[in-house]
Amino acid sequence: MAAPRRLFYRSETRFLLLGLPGVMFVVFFLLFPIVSVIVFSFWRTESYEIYADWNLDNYRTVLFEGTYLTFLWRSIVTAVVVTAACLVYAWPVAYFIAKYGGRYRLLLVLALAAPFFTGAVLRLSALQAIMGPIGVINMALGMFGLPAVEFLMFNKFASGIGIAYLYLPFMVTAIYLSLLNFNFQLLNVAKVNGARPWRAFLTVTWPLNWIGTAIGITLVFIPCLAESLTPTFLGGPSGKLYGSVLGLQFDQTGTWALGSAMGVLLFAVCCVVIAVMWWTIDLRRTGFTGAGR
């Protein structure tokens, strides 16, 4: 009994026991579904039935038919534009909260999360009520005798506004958490040495907080690629994205094998994005040494 007891009290054993539930969760609910999708992508679907007929037809369709590439390219462009817009908006907000928020910082960050108190469907419905043909904006214009504007709904612009609205808090939070550990006195040192505010930001603040920025970019860009709910509510026919077409394969058309191939391609694009962001991170430049405190 002494030997098993000593084995149980070893730090390595306790670490493995504590980590086992998390490992099992990742294996069964992340790795196993991904492997299943990859396997299904090499099969074929016929009459809503999937058959283990190994082939590359699904990838030929996804990679060489212009329709699917058009939707993929549209999703990538939308993700780039939305991420850039969120980045431009999030940095001043996160900077202000981190530097000037004082004891209200936590309250301000929680206010950013207020939209998450309701579901995405309700939030998108609220945007419809604001930007729709009979929404608040057009009603206000009508009160002043002005014509209604139609470009606010059922197009790419409306879809981009909705996606940015959904994922902007992720960008702000990631940058804010990075700025929490930033020493703002460094900016005063830079200014004393003759650096203008913008130069101090580009040479001091931005590099030292690039990890938070990179995480925010990833948290916004990747969900944008797979977004399907927002284009359905706000995008209309011209605002459909790759995720919308992917969802149709598992819903209306029942072509699960083709949908799996589309999912694998989207997963590959996401992996490339993560790899690029990881390559841009220099831990030594951000002050990380790897030594525990």
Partner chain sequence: MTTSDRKTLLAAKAFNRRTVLKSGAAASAVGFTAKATGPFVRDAHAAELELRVLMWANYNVESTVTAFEQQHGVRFAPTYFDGNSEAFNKMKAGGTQDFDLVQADGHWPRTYHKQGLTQIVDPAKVPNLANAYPACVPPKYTLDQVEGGTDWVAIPNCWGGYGVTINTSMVDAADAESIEVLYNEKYKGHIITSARFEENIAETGILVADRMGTRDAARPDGKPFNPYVLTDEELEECKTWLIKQKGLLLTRYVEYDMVDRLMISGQAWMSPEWGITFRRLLAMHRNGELDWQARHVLKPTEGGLGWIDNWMISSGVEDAEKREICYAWINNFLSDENMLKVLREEGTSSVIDIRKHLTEIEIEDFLLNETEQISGLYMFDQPSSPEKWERVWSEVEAA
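Numbering follows the first chain given and starts at 1. Rigid core (definition): largest C-alpha set, two forms, superposition within 1.5 Å. None of these values were measured; they are calculated from a predicted model. What changes on going to the form predicted in complex with its partner chain:
- Fitting the two forms on the rigid core leaves the C-alpha of L17 displaced by at least 2 angstroms between the two forms.
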The other form holds:
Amino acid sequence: MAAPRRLFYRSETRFLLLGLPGVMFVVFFLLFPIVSVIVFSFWRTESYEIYADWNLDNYRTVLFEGTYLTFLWRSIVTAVVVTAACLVYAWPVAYFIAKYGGRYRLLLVLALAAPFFTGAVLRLSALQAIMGPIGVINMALGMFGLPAVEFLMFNKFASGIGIAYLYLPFMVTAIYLSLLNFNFQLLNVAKVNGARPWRAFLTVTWPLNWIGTAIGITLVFIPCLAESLTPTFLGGPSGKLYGSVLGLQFDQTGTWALGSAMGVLLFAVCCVVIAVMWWTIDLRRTGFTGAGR
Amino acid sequence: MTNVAVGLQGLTKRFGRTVAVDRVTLEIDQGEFFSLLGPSGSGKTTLLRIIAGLEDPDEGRIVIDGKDVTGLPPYARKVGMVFQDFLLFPHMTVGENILFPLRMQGAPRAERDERLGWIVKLLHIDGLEERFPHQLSGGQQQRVALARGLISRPALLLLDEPLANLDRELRKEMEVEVRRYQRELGIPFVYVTHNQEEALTMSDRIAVMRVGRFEQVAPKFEVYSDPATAFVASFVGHANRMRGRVAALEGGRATIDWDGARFAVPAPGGAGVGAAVDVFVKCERLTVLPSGSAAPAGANRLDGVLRDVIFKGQIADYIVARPSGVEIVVSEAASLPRAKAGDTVLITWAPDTGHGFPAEGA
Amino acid sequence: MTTSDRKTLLAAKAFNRRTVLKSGAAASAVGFTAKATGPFVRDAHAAELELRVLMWANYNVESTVTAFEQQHGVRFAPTYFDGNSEAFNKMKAGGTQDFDLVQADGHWPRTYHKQGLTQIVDPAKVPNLANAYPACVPPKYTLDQVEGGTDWVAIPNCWGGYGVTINTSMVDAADAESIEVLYNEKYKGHIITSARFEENIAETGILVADRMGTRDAARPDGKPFNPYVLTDEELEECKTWLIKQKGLLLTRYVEYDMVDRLMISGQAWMSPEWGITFRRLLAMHRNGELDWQARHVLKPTEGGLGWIDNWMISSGVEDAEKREICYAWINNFLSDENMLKVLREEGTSSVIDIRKHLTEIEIEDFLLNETEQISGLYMFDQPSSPEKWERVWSEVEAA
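Which structure goes with the form predicted in complex with its partner chain, now that we have seen the form predicted on its own?
In what comes next, the whole complex appears, and the chain from above leads the way.
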């Protein structure tokens, strides 16, 4: 017994034991898949078999045949619009909860996360039941003798609403958590010092909560880019996004090499988005007291 | 133009069933340093926030520089305010913090630069303009907060316990400085504090507040030496409270029976013979003598045993126990050589000092 | 891969109809890697009297299995798969030593045999096959025999179609006969199709080949027309039709609930499907819940898609006794009793004629009076070039 005990108490051993799970996690769930996808993206598939013939054809297809860039562009536009909508919607909600939620704050935020308590398919079915051709909205309109609204069914608008509904909780939570640490007294300071409410928001509240907001933006934008399920359910025949087509490569057509190249491109775009968001953050300008000493 | 900088008329503010500010009426003069003194919960901060426009009064009017600002939002009132926790904007440099009010007013750049140069020199914070608040000491942060409140030369500066978070030494130093800036700028200050020493050191006039009302509004010396109510007498300065009965009234003096002894004080208003009264005598108005010493003619005398001497430097507090066990505190220069605990002593004071009030709740 | 989703749907019906039809959920690289690193192979060498079967999960009828085990004194050891390609890969990776029986549909049995994974079977040892619908066995249906020969490589058991379910109150009877109904301007906004690429392209391929006159002409591969083996010109034409169709579609469905909802509400008037919604619509009509009659066009004039499932004996079975047990299982499976259970419990039609045990309604629901059409259906297959088909489909989706 003595030897293993001694071994455990050696600091290197403890370091290894404590660090190993983290390292293994990163290696198996992050590094390994990314590396395999990168490797596959330079290979070739033929009739559901993958061949290690190193080539650049997949990238040529993805980058220079307009088809796949069309999907990417659709996804980027969708992500921008959805993120902007979430931002505009989430700020007042988070602000209200943080400032006036009182003892129910946590409950209110959890309520927002309620969609996550169910599966994705159930959630989308529920949305269809509300917005679809025979959904609650159109049935209500029908009761008043009004024609059904078509912009809510099987098109990009419907799928945009579905995606926004899905990721809105991320945005609200990120902004809410940021506002929890925000000293609302500073707004009084600004007002007494001559700032109108809107000006006070722009000069004080917004910059001091920019990190939280930027995290929210990233947390919504990135999954929006990769979104596949919602457009498939709600987007109609012309609503397919990059993520849906990427999924198709793996789930149906077996064109894994092409799919991998698409994945690598998506990964690169996400990296650019994260880099841009990071670039907008000047730690000293966010009230972070640890920086710039 | 009148000399009145701020006029408050019948201001009332309720929070639910609590009345935080109760029919307060007050005028503050141009160039005056005015303190609102009271224990926590007395409504002084609420009153300050009403003046600033951060709270709406339920009743009453606020006039600043002759203009009724009651319904105006804070940004339209031209008041400056310094907050207890400094509340500097953490994402702005010192310079940006100070310039914030001018920026909001849209002052031209040249004016901003000039004013900034002036105020940082005045407050001895020049050279710190590029730093961020978290890089400053507490005293520096307070000066920056002060500079931000003053840079736009407001009609009125409101200060909400601005020195409460500073250590004692720094606070003493700042008390003097804040008073000096106020004099130099001639801007009326309304200063909220629960610290009577601060109020006494800095103010021209003091309003002592209690549960939303003013107990006394008077020049600081008067508040100290001639308290209008028992509350003021107990809250301002350090006094011994002696609850006794009026034994006799004669020529503006009352003779009080207290703790088996008898002494004379100026007759308390509204108390007849036999009435219970609270008599307050400031600790420093009492003198301790060795037992058997000759007291001045006509002076009040009380016997006791010296229980303890708390030496404080310039002065010492002598704790004297009466035979009944009641203690009296005497603050004096350490003038009793070789006095030690257990000695019998004599306490004396002039009969025209001390204030009696009909006993509350008796 | 091709028919996997039919099976997923059938299984999903039995266990949980909400299961998504391989909806293109996250393209998980981890899952991909797991797929690529080789199939899981069960070590089944140890037991002696074991019948080791690689099968679709929905054919495992418990009472049948129990009775068989008792009668023959063997242990039934099933392993399940979700798609033909998955089973095929398992067999290729040494599975012939691990499994005695394996299932596959459409063109797959010939592929298995060509690769040496299965052995020639003798239909005479399966007496119950005598009751099969003529359309499901040679000479009408020959995919269970070696190409150009008469040796059998598989014994059929069940069949299904992928016809078009029609709302007869909205769609003209004459239009409904042709696949072209799915591309008809008249029904704009009321057409739905599956989200799967193979069936969309293959079905369009049937129509296109018919219109181009290439269906019955000599094919480049010298074989009869197979909608899963299309020429580049046909694929190009498919693309044109599919792009045109996009403007007419209400949506593409990814789960059966969607087909049900949209058809029942009257929003969608037609949909290619496996017959599941059709049966539900019929039942609702009978119960007075639906005022219109549904129709399922199994085989449109241009031709339709379908599948016949089969049992095959692994080439690893060399022991005569074991071979006999394999035949016993297949024959037992094809018994009226079991086929009735498969139809009633799993909702799948058998190739054995069990109409005498069924109600009129069941016969109508399962189109059992139209079995003559089966032999005319184009069997499910895998696209001849998934790469080309993927490109066509992506271009359609991007248009």
